[in-house]
Every structure is written in structure tokens, then in C-alpha cells.
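We begin with a single chain expressed as C-alpha cells, specifically the form predicted alone.
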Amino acid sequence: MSKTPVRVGLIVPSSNVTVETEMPRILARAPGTEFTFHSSRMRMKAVSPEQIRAMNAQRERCVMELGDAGVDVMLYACLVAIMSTGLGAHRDAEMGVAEQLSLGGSEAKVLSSAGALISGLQALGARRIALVTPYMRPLAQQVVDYIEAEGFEVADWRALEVADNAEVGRIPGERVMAAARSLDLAGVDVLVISACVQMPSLDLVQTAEDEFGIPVISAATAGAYSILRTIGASVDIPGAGSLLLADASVVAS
């Protein structure tokens, strides 16, 4: 008798087409667990402070819609939407969503791409990191500041400065890898190849890890890791970076 699939709710920007592609691809490879995916969208076309604020104001509607779908775990899948609103904001955002769901009778676990990236770095024992982002430099700097406030040193970083979110979803892998190759990785523990769930990265993670010889993660692989750990499923997905290898990571306290 087959198990009931785990229902994953995704809150995504309206122009995001990547997380609904990469997350199912990753989790389909997880042993012993089946997933279904259910999305609700917040209107956002340009990755700008103004449109991010307007998008975040739509969160409650999305939470109610996914609560109606009876999801088991919910991921707020826009990293910069949280990291640009204040240091440590992923904790308040996750708590706020959980409280809203609880009022509606849902016990769904709540995660965010922002919190998942931090958890993934902690799980790998990272201290000194480097990252590639698609954002304009002021927003990218806010992401760097946010991560450093969580206790990590960002040794080097690149901003590809793509403001149109639909265009972010079309950034070629070659451009992302070129940015990664331009980083100073001396003494770096972990490379974040994509600090954005819209910038395609899944096909780059293992390639980059093999090339650079250090653990490589993305917002997408960190999100998948957090989902698996949250629902108590096995973490054993070869070919997607060290974070998703069985027994390769130890969750920090």
C-alpha cells in the first residue's frame, strides 16, 4: 500500500518559474517519500524594494489559499523578499505564517528560502562563505549583510544585477559559473552558487562542487534539505551537492 504523498505548498512571486521546476526535480529523487506541489502566487515583476514590499503585502492571501489545499509543509519561496526587510526577518515571517495557519486549523510546517539557506550553511558547519546573486547591488548588499548577521563571514560575492525577475529565470548557467570562477575562494567553506530560487542552479551545484572542491549549495537545494529534515524524511540525494548526501551534514544547534 503506497504512502500518502507529502503536500508541499510554495508561495512564489508571480514571475517565478524556476522553483516550481527545480524543487520537484530535487525531491523526486528523495528515497521513500512522494511529494505533490501546490503554489500560490504574489504579483511581482521587478526585483525592486517597491515591488518586494507590494508583493509581501499579498502573503496572507497566499497562506489562506495553500491552507485550503491542506498542505503539510509550506515554503515562502522568495529569499530576497525576506532578507531585504530586516535582519533575522525569516524567523518573524515563518512564525507569522504558522500563526495564520494555526488560526485556520492547519498544522503545516512553515519554512522560508531565507531561513533554509541559513540552516543549510549551519548544517555544513560553514563559517566563511562566498555567493553569487542575481540582484542589483543594493539588494545584494542587504542579502550579504543579512547572512553576516547570522554569524557567517561573506568572503566574496557577485551581483549579476538583473532587475527583471522573468529575466533572472533565464540567466544562463555559463554566466553563473563565470561569476563563481571570478570569486576568491581561498579559505571559503561553502559556495552559494545561487542565493535566489528564481536563478536556475540545480544543474550547476554538483558541477561547481566538483570543480572548486568545496561544498556548493543553492537556495533551491537548501530549501529541499529543509523540507526533508522538517518532515523527517531521509536526506540522500546524490549528485546535488554535499548538503543532500546522506550523513554528509550535521545540523548545528
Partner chain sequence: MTDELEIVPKADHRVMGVDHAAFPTFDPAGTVRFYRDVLRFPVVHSICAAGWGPDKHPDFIHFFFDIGNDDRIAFFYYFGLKPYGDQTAPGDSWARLDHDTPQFFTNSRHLAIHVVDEEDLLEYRKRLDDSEWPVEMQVMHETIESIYTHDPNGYMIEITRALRPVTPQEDLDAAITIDALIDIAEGEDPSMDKLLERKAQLIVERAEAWERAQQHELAPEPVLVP
Second form
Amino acid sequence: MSKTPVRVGLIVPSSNVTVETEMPRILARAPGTEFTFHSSRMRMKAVSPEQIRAMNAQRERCVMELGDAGVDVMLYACLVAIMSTGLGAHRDAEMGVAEQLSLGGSEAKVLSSAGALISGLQALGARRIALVTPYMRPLAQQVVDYIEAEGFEVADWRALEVADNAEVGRIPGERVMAAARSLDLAGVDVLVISACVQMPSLDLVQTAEDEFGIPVISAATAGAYSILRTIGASVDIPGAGSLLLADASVVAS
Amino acid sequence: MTDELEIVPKADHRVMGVDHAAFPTFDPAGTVRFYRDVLRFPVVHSICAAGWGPDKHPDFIHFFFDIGNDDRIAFFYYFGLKPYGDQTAPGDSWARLDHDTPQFFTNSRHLAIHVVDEEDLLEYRKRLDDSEWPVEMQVMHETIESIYTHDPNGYMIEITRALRPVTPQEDLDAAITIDALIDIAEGEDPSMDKLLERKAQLIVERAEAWERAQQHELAPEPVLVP
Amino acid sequence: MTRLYVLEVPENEGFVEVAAADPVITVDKVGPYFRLSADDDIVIDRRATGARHAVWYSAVAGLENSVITQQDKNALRVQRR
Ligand SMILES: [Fe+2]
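Output the structure of the form predicted in complex with its partner chain; the preceding block shows the form predicted alone.
Shown next: the complete complex, the earlier chain at its head.
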């Protein structure tokens, strides 16, 4: 623990409170590495196409601010902002941020929660998935299409249809679990309990995995997984779903 | 239907032209007027960044104009940075040369942008002539016609069209010229005279292979390899 | 023997025609080049060729035991070395 901490930059919608709560909680449990968290906010209150466009226009400023802080890894933590702008958009977004950073001589690694969710599903070898989103149906449909375009079959999904982003941050876990229970999980490899970094779900991941008997991930656990992989740390965090136990050497009996 | 099992090897020469050529500017407004408003090259990309590495350069904007064919010319504008060198000397925003540098040398480094025909060349001539940066020179070379001007940063820009396609014998001649050049360039006192003498030897050496290739209607490519 | 080579391209046609019309110059082909040979000096009048500036100054592709002693807006003169 004597090493210099890994500085994690979070680019978050201004109304988001969950990323800055869940990400430190998860990564504090990562053995052998200390993390510090630094965020920059893009103004966004309602999850609508107009506000998402306006928010994406603020990305460069956020990258500049976090670049100044000399972070080691940067997570663009708004999944729907990327997934609603076009299929495969996380690659362009990550590339754009990386270009901006590398031009200025920063060696910070770049991740997005959209890309991290895809990487998490790939790491679990998922083919058929189910998911719960807080979004309005049209946006949720875009997220489903996006994930399917990345090569996964979305067998079933629920949209909780909460437009106000602050309210998304207050969705009770019981409502998320109820939505998950209503899914048809037959033949599903992986359940995405929350395809949104604002919908609180960290405490639900392990519970859901135990209840449904299949790997469960959230945008947050997938983000944590990608951060650990990117900095070359081992992925061994118990109690947050099997994705975060990827490098666990011995499974406790 | 093609045989799907046939593996077509990738070509040896795989690059696809200019991604972007980048230059510094101290006059972003003039640069945008010249490229976007006068030449009407669309702005296609921009990046706002700072100097985070050991270089610690100032905050800067990197912006791009489409020069056709998905190729781009790009500029860096650094906030608060002052031009380097003696601004009354020949040169451009990237560098100033000695006062006695002849113009041919100053202009030797330039960017030439391709157009397909005379109509298009004249269209760009008109756009420039109606602006603060009129065409300085219109030249008919052997096989190309070009117009030239300098952008607000002092960079020479050429717009050029081919008068006819390049022939296989010109490719052969170019290959012979370059082989002759490298033969004499590392020797004593390279000169045009020595080059033409060496070229005559190579012309005779390679004539037979060329004629054989022509008879077999083969591409002249094997002839080009010494 | 004075000898020079000229690449066969449309721009050089005038040059080669003038040479071929000169009884002291023998013109034959070597690969894609015209070979101009003469026992004495080879002199080509620029105006007769109709060659423009850039074409005129890049017409000669090779010199065999020969040397250019004049190349200006009036004429090209090639002599035995
Ligand atoms: Fe040129």
C-alpha cells in the first residue's frame, strides 16, 4: 500500500451522484492498490436526447480539467450519452478523449462506461443477456440495439422509465430487483442489473447473482473491472459479482 | 463466383494518402478565413487540449480542414504563444530563415492540393483572387498546371491539376533518374552532367527488359527493379 | 560520336521531330527512349521544337560520352565529351 495512489478521473453528468459513491466503494476493496477519485461534471438534468447532446459538447472541458489533475485513468461515466449517439460510439468517444490527452502529452488511459459494459460482458463470455435500465423506453431501446450491435443477444429487458436524472439516483433497490425478477432469464448467461451508472445497484449485484444463479454485472462493476484491467491490477474483489473475481486464485468454500 | 479459398496477399504498398499535415498558426482567424471561408474547405475536426506532458506547452486548439479525398490539413493554435524568430525574415509561422535566403528555397517546401480539371482549378483561382490572398502565380509545367499563393501563415499552397495521366515510361524514367541520383549523390561533386551520364548507362542497361515486358504486355514493374 | 537520350512522351514530340529532320542526326529507339546520335555536335533550335520552358529544360534524359555545352532559350548544343 506504500505505492503512489492511482488517480481516477470521472467525467459525470452534473446530476449524477452514484458514480462517485459506488466507484470508490468498490475500488477501496481492491487489494494492493490505493485509489483517489477526481471528477468533472457536464451539465445534464434530464436524460433526453437534447440534454445528452448538450452534455457531450462539454466533454472536452471535462477532459481538460481532469488532464490538469494528472489522472492515470479517466472514465467517461455516462453510458446512455454514448450509446444514444450511434452504434459503436464508445470507440469514437474513447478515441477522441485519448487523442485530446495524448496531444497534450498526457498518458492517462481512457475508458467509458459504455465501453466498459461491453468489455465486462465479453470478459464473462456472455452471448445471451438480459438487462434493467432506468431510461424512458426509446432511449432504453437504443441501449438494447447498441448492445446487440456489439454481438450480444438481449433476450429480455426492462425500462423503469424515469426521465429525471436526480430521481434515477433515488430508485430503490427493491424496484430494480422487482424488475429483474420479472425478466425471462431462460438461457440468459449474464444479467445486467443496471445499465446505468446513476441507478444505484452496487449492493444488488451479489444479491442478484445469488438469487438468479447467473453472473450479474452493473455499469459500475463493469467500470471498476475495466479500470483494474487498464492499470494492470488484479481483479479480485469479493461480494460484487463474479466479474470482479476474475483473478481470484482460490474460491472460498 | 470467385474461389473463396484463394488467399489474395495484401499489396506491398498499402498506405492511403495523407491523413493530415499539421502546421502551427499564430493567426487562427486568418487561417479560418483562408481555408474555410475563401477556399471553402470544411472544418472537420477540432481538439482543445493543454500541455500535460513534460513539454508543458500552453493550452491549445488543434483544428482540421478537409482537403478532399478525406485528407486533412491541420493547425495548432497555442494560447499566448509568440512567434519565434525574426518576423521580417523570409519564412513562415513555423520557421524564419536567414535574410538572404532565396525565394526558390523558401518556397520549396509547400503543400500541393489536387483538383481534377481546369474548371476546378479556375474555380479555386477565382475564390483566391476574390480574397485577401490572390493567386501569385499560375504555371503550366510539363504535365501539370498549378496555381500558387501563400496562406496567412506564410505557408505556400499550390493547387494543381494533371494535364494527362502519367505513362509507364515516365515511371521507368523516374526510377532510372532516382537510381542514377543515388549513384552520383554520394560521390564527389554531384552535378546534372554526372546524372545524365549515369542515366544514359542505365537507359541502355534496362532497355532490353523494358522491350521484353512491352512485348509480353506485362506491367513494366519488373523492369524497374535493378 | 555525340549521343543523347530523350524520353518518349507527348511533350517531347517536337524535339524529336526536329532532330529526325536534321540529316546529321540519327534517331533510333532504346526502350522507351529516343537515341539521338551524330558524328559531330547535336544542335536543336528551341523555337523549331515549339517546346515550352519547363519541357525544354527537362528534355534530355541521358548523355553518352557527351556533354551539354549550351542550353538556353535559343538552343541546345551537345558535344562529344
Ligand atoms: Fe509543387
